[in-house]
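For reference, the chain that follows is the form predicted on its own, supplied as structure tokens.
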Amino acid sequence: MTVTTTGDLPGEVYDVAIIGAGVVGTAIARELARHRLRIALVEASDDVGNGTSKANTAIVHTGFDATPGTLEARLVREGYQRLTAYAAETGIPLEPLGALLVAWDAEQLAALPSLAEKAVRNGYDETSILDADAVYAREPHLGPGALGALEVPGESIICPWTTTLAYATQAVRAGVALHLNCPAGAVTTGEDHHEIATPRGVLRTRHLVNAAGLYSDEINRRLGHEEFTVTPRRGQLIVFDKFARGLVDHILLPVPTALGKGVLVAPTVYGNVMLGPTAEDLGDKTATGSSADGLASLREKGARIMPELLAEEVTAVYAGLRAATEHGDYQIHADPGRRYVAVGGIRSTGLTASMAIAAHVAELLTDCGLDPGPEREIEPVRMPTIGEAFPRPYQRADLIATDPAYGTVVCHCERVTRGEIRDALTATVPPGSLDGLRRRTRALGGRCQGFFCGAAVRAQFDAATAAQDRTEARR
């Protein structure tokens, strides 16, 4: 199991290089894993999942409202089935609360039928269009005026934090090097292998996948190609107290507009309750701030949906990029000849798509030249328990029993343990930074963000930092 984060690169030459270590390029990574390759994952950050990835509405899509015929529905569509299936495998938390796509004015009530008959073109035929008594009889605390909407009972939620993980988790230990705090540079392509240059020394490779999300027309560019522009699309998001959490049972979603799925209020597998994202596009790829324009936008939106939400407690806002093209599908091109794969304008429906996403992308790149050899069984992994609809370390009696680190809470906001702490600071991929911890655990996640627990957290991070970096000495 290969993972760094300071000093030079192997000199090997690896069969295959992703570059981005996203929901995606993880994906990927786990995928091509499954034949005996030499695979790097290459992310410019300290950790996995910590770009686009870590910040989004965590549905998982049926597809129902995709464009037909699109490269993205029938991804979609496939990567629905495939992540339910290893969710359910792997122990990511999900939830299928199904949604509500609710109509507030007659051009939206009238535009119901169409998206169930677009859901049957995408091959999804569990809608089904209720009146506004059966709405509010499955959600009474809508706001007035609701005229209907169409049910979709297979959307979930999921954590998304989870998912990148576990992707990432399997890949390591089948073999794949993961090279962290290594962002890619020039490329230069020979006759038989690509050399990417990085602040880490060169990296060389036969095949090349761009999985960089944000930067992914960047890495496409220096490959030759300008199929597609990347323009950040901002969403921003309210996280409000797990009080409001008997507020809604459903994902409500309103109709879909040409800029995304608009804004929704949907419960998380954490226990809170989520409103957003806005759709701005920006010039600037680091843009991930709230501002106070958003924020006000999006409450004018929620007093419509669900005017008791905004009486709630407030635990957090964030803001993720998504990011959007100038077309209207998913870029993902091969070049035969420069054995070279781009996977660019993944948007909000990456995180269901991704597993169809790797299985697609392995198939190009033997379109390309590689040679994978026979498939093998992967380890199966079994990740942290962190969703509050299954049991949490700290309510199992025998797990505490075999070790009262699980009994003893450090977070209480998120009731999190110094058991899972620990777990989490030396697993397989562990955390570089205290969010990327809160993003294992939900410590500091809560409602004081880490006012109550901050230091006792930070005293256990900084002990293992300090034991990994003397055994890092050693070798």
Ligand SMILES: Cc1cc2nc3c(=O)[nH]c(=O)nc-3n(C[C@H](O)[C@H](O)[C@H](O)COP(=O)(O)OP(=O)(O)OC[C@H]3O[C@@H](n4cnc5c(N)ncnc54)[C@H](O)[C@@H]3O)c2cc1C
Second form
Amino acid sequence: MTVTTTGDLPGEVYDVAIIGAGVVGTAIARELARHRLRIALVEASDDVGNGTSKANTAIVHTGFDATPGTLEARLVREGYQRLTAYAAETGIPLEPLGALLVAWDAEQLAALPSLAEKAVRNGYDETSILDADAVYAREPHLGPGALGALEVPGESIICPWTTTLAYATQAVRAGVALHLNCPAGAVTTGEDHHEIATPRGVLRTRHLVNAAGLYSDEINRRLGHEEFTVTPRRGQLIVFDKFARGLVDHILLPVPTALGKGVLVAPTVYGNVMLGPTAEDLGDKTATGSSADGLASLREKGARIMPELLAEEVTAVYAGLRAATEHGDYQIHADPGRRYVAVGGIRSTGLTASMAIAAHVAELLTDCGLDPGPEREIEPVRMPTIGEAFPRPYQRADLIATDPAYGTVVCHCERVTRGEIRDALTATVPPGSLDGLRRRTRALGGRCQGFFCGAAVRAQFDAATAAQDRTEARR
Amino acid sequence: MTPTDRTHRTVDALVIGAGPAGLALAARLAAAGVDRVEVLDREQYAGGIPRHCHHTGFGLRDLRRLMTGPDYARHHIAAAIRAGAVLRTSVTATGWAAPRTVDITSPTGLERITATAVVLATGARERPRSARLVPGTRPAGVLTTGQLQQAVHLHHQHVGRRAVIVGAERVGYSAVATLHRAGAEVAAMVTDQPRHQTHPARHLGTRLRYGFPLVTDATVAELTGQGRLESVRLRHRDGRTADVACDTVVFTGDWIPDHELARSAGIALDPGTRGPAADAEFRTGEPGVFAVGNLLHPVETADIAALDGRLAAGPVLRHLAGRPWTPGALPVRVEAPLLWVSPNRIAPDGPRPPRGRFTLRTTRFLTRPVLTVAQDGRTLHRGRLPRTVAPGRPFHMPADWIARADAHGGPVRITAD
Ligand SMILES: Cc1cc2nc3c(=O)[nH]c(=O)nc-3n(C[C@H](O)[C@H](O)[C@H](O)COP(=O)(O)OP(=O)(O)OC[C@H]3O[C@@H](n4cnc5c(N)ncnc54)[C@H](O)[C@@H]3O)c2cc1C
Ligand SMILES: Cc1cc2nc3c(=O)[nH]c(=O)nc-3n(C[C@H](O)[C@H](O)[C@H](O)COP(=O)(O)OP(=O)(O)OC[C@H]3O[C@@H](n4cnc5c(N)ncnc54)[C@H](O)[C@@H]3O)c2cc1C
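Having seen the form predicted on its own, please provide the structure of the form predicted together with the named molecule.
Let us now look at the entire complex, which starts with that chain.
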């Protein structure tokens, strides 16, 4: 098992290198790991899932409202099936709550039948149209004025952090070399292999996959391609306290307009309620901050959808950047001559589609001359339970009996135990920062944001990191 | 063993939270001869917030001497144990199985405890940056005073070099001292009020000793920095903005009770304090469940919380002796700019609140305000306060009007003008 964070890259020539360890890059690594290949996954930051993949609305879409016939429509539909099955197998928190597309005016109400038809064209025929009474029977805390809704029972909520981590963990255990803190720079393409400059030395690989998210257009240009330009589209979100969870039991979507999917209200698998996202086109690929205007507009919209929500405390505010392009579809292109596949423009559905994108990319690589060899079974993974739908360690007498650390609650708001933090710190893909630890365990992610546990969690993190440094120094 | 096996026990009084309030109450109950008084705390060490307040200023009102927070905590721990209370740490109350039956997680397993009296003494905390909806990036270096004090005093961790403190009530001044102790400089203290809200002597003393600018009438408009905090953008009331370079920001004050257990029991909260609505005898709306300390008044000093604990012993003992549960049902509410009043339920024919007075807070400075207490349009009390009241500091109002309220009328409202 190889995860490196410092030092020179190995001199070997990989069969495939994947740039970018977001949900898409890790899914591709996992998919390819099902063959005996030498694979490198290189990531600029200190953790997997540290880009767009950590900051989305965490919904597994059925694909009911995709544009029929597009690559995105197909991969979302397939990805939905694959990810739902994978989540059940690995313990990724997933709850099939179903969505309601709520119509607030006559025009939106009139649009519902055509949305139902579109769903059918996308291969999804389980929608139904509800009248106002039925809507309020399902969601009694909805604000006044809802006229009806399209019910989409298959839409689900998921833990995006565990998803990426599960892919990465399984890939690394199956032999993929994960190199963190390793931004890919200039690319020189030779007859036999690519040479990619990184601050940690040259990465050599026969085949190259570009899954660099917001930066996929820049890498693409380095390979001489100009198919797309990424324009970051910011989505800001507000996460409300767990006490809001009782207010809402579906994913509440607006009826889509030309401007995109719009602002939703949805539970999270951690038991919070989310409001967002905004949609703002920006010029800066690092602008993941929230803005006063953005938050004000979310609150204004939220007040209409569910007035009581606004009275609850806010746990977190964050923003993610969608990798939007000038095109209406995913930008997945193969260049067999250069043994190269670009995976760009994975805008607002990449979490759902990730496993299907991976399978698609594997096929394209074969078209590019990669001989994957026979398929093999890879070791299944079982991820820690950080969702609320199943008992967490602090609720399990059997676990605590075997190890009292699972009965020692460190982060009180999220009820994260010393044992879970220890496990995360010694896992196959350990966190590189407290933020990474939060995404693995939820520690520090609760309503007090560290007032009670911040220093204690940091102490445990620092101790584990120091111990690791000592082991590395000894080697 | 099945995953959810729980041992089940019964005690007389179960106190949740071993801060000053819970400990002082447990000591009284045990000393009064209650058989089984059990105090739980989810932290590894008992003592509550004073554990990590390494400055002096504790104990004046309840112990009539001045001590540091940790000394104060030790005093109350020892007193509770000496009196015969059972004190357990690393034990978290996680929810309710039934009224007065609490589910518990600890390193020794899962338990369920049923008590004749359950006392919630779970304290209060500061609202973090996110809850205050402060925009910007999400860098490291953003703290509350609670986290800062624990980092510096309990874990000897490095904090940044240059900090902005948001809030100028007394806890902000504690943050100044802690930052100094950690070797960090205070770039500015900022408050949205026209002046600081601590005692003038404290303000002057801290300023003379540590010398930092106090920026008034300003709010935090944005945090910037990827990875680590780089600066805080302040917006003055007149719209001007200024960036203050710093690697740390401490959000102080702006209290919220830790009301999770209370709320998950379905206990009605007071809209002002956000803690359980409770009467002059610390009774909540749930039979047999009392609440004391900062859970009721976010936030008062530790000695006031401890005095609560002492005063609550009488009502808890009467409940244990079988007195029927008839809490004051008439709500007392405040209107803006007042923030909260405690206690906030009364029985017109019942006892007066502790020390014969109500405790209140305001959201802005009020110069010798006139307070009016009215019910259904009828004035029950009207009086001018002798002093200016400040946000972040308690003030008091007499309670002798209680008997004039109509037990069957609408809520009693307190206004200030
Ligand atoms: C607000 C919002 C809401 C969303 N909601 C949903 C939803 O509900 N459901 C859903 O399915 N999808 C949703 N999405 C979309 C989903 O999050 C994305 O499609 C997905 O995360 C994209 O993954 P990625 O791996 O392509 O990109 P990223 O996660 O950004 O990964 C790319 C990685 O490449 C790395 N990288 C970049 N350049 C280099 C380099 N030169 N060298 C090395 N590494 C590099 C980056 O550091 C990054 O880690 C949402 C997105 C946003 C922003
Ligand atoms: C940062 C800060 C600085 C302060 N500085 C001063 C000062 O200088 N002087 C002063 O007089 N006062 C000060 N105070 C106020 C003082 O600390 C409080 O008034 C006092 O601690 C309140 O006592 P309490 O018993 O109500 O609550 P706390 O002291 O907050 O104790 C509550 C206890 O309940 C426990 N608990 C909560 N939930 C559970 C659960 N579910 N299961 C088990 N246990 C639980 C907690 O772990 C905690 O120990 C300060 C407060 C803060 C936050």
